[in-house]
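Below, in structure tokens: the form predicted together with its partner chain, a single chain.
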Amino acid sequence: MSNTGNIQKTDAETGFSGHFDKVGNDLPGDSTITQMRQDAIAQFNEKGLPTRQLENWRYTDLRFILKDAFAPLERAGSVTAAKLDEALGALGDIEASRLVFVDGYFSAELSADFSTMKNVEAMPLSRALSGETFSKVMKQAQPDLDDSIVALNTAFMADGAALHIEGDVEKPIHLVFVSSGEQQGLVTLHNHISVAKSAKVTLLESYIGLGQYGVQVNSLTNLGIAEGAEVNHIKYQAENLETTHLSTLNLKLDDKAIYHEHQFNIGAALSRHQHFVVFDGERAEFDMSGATLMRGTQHCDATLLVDHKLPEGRSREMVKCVLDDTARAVVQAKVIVRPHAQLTDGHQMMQSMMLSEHCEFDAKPELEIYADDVICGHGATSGQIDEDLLFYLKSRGLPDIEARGLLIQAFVGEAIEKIENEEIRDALTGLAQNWLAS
């Protein structure tokens, strides 16, 4: 059933439509893509921004929060390699092949040369979209999701990473999306990633916000993992505090495909990370863990829909949130187990450490099970820093802020300790430990 209850359009809703009227024809792609864009904006115009009436947007009232629609940024601001490295901090030291986008535009200057790299085909989406074959692939991969944010992404998508992983890739691929913060604007990113049978890759995806102006980032990743392939995906979100970060992962798992994700969220005024996961094969594995550290008035929402269509799939969602001041974190995970998906093993855990009396944690695990032989469970907890532990650490000489930092790191540690790449794991552990003092 479509939601057409929005009688009067908001400034943001009319704004997005108006921006599309202006720039829609100049966006990259052939007639197939143009049609996709037009269908998408029509869908958005009909539905508007999501409201609390939609169950999966219940705790993030985007229609109310998003006051304006920023116009798409017309050009990339200036970000030097040195500035980028500084902004990436410890993640900048990681040995990886970078694909860098500044204000939504591919930067060849800041990116590695992928042409000679083994088992990887990579190009900016803006270039890929001009090829006829690719647009058909795009159309096929496009999720049929009843979601306004996805519709806006399709309408405005301008650039992103188009990757095909053919075999084992030795070094991590680092997708870096940096906002110069020189002006406010809309950045619409679309990544299209296919991973061939039995291939293995580590993807590091970083969102960094510099400067003072906020941007509206809408990022969608279509990721298809073929039989027996394995993807380790680490997402680091450190946008500036004026930014709205809306992201969607549309993931399809084939037989025995393995997907491990680790999220680390510390940035943006508002961030939403939505996952649409489909078990399209048997014995596949989806394991997502997240560390969310929010303060001030930050709001972070992780909403997942995991659809077990076929037997013997394994899914794990674990999100750990540390909240200070009046920050708010939302974690919703809905796991559907279809009648054929016997022997599904699904588990969800949502936990918060609350550092102030005024923060808010909304946790909503949901299970919808139609098969009769499954193991599924969920749990949610909220707590505070253990004062006895704090005293123990302080009695060894750790100043209050360092002792708290260590306990915060310990709390979110479970969400990052399984990262295979030691450099990335250590970098994120350090960031967690220093978050309070930073």
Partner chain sequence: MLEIKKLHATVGGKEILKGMNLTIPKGEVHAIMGPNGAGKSTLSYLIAGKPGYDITKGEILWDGQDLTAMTPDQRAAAGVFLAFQYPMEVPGVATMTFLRTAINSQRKARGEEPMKTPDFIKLINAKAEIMGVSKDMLRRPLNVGFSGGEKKRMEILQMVLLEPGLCLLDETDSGLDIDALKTVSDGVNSLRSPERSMLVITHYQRLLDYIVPDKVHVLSDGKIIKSGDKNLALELEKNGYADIVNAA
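Could the form predicted alone be given as well, to go with the form predicted together with its partner chain?
The text that comes after this line covers the one chain and nothing more.
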């Protein structure tokens, strides 16, 4: 594997058919970044891939699932603007400033309007890492997380989006990560986004897979939201069914910061979306909704850790899963309320609609509360299509397949309706309809 040194440990110790010993010098960054990489790879070497022995990974045993470590892709494949827009579907028609990365590398040819955005400083991470000031900022923002996937990302981060938002941004910022499918490989993406006081922005993040070959995607986003700022973040994951997608969001909220997120997942053979959310300010708000549509043998894991450190925080998590064939969905959400976080308001809801007798839904809501003046609750449900409602629709003349599609659309629609941007909301509704029609 390029960018790594000797392979030393055994498969049983690491879970891979090889092991990373050190990081080479051909990745971007100065001495500060190089030291971060070396520390991260040492952490990964110590722990290896996570297994079900770790509580947060009990339903997604990577050491069992991933037998091979792909070499990092050394070049971007060929993707035309027409192919990209076709793959994005209705999301490609949305008027937005666009930063595009092909096989993990920034593509200036496919990007548009990002350099002229008002109140935004934007550049590829590969360029930002070469700046001494940014390297210091990166070091300060790097998450102190005991997580092997985060460590692997830090060690091999090659490119991504570096954004600093100073004020209100009129158009959405669309970060597009596309895999050409021309070759197998490891794609390591690292996004660093800071939102200044009282700013407001809509972020649209799309992961698209073309071609026949799958990749191993490891994506990390560090997102800091300052006092009174508001971020609406929509993530669309539709990579091909040969792909493994591992993503991490490291989110910090200052006083009165607002973060609304929607995740829409229909792609990848294996995907894991983990959130580490810290309320570093009072009266902050975190609201996450998700719609997961899986069939075949797909496996999708959404794991969240929400840490209320200070008073009057508000958190909401709602995930809707539609499963068919032998697909499996995992939703884990742990909310911690610290002793000083009085008047916290937290709620979790996890729901699945199971279209087959052989699919599986694992729900694990948790509350860990150390304050006495809080309003917190959680719930989880799973079931099949309501036969009474189905009979009612069919009795009104709807064919069986249309009636079922309408009920499924209504089920996931509750999550999609929380998206503030009407264009994006309508686009995702259409994509959900396309999934049902197929």
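Under this definition, the rigid core comprises the largest set of C-alpha atoms superposing within 1.5 Å between the forms. Since the structure is predicted, the reported quantities are computational estimates derived from the model, not experimental observations. Positions refer to the first chain, counted from 1.
- Task: Note yes or no: does the Cα of residue 297 move by 2 Å or more between the two forms after the core is superposed?
- Result: Result for residue 297: no, shift under 2 Å.
- Task: Spell out whether the Cα of residue 400 moves at least 2 Å between the two forms when the two forms are superposed on their rigid core.
- Result: Passes the 2 Å threshold, so yes.
- Task: Return yes or no for residue 85: a CA shift of at least 2 Å between the two forms, with the rigid core superposed?
- Result: Stays below the 2 Å threshold, so no.
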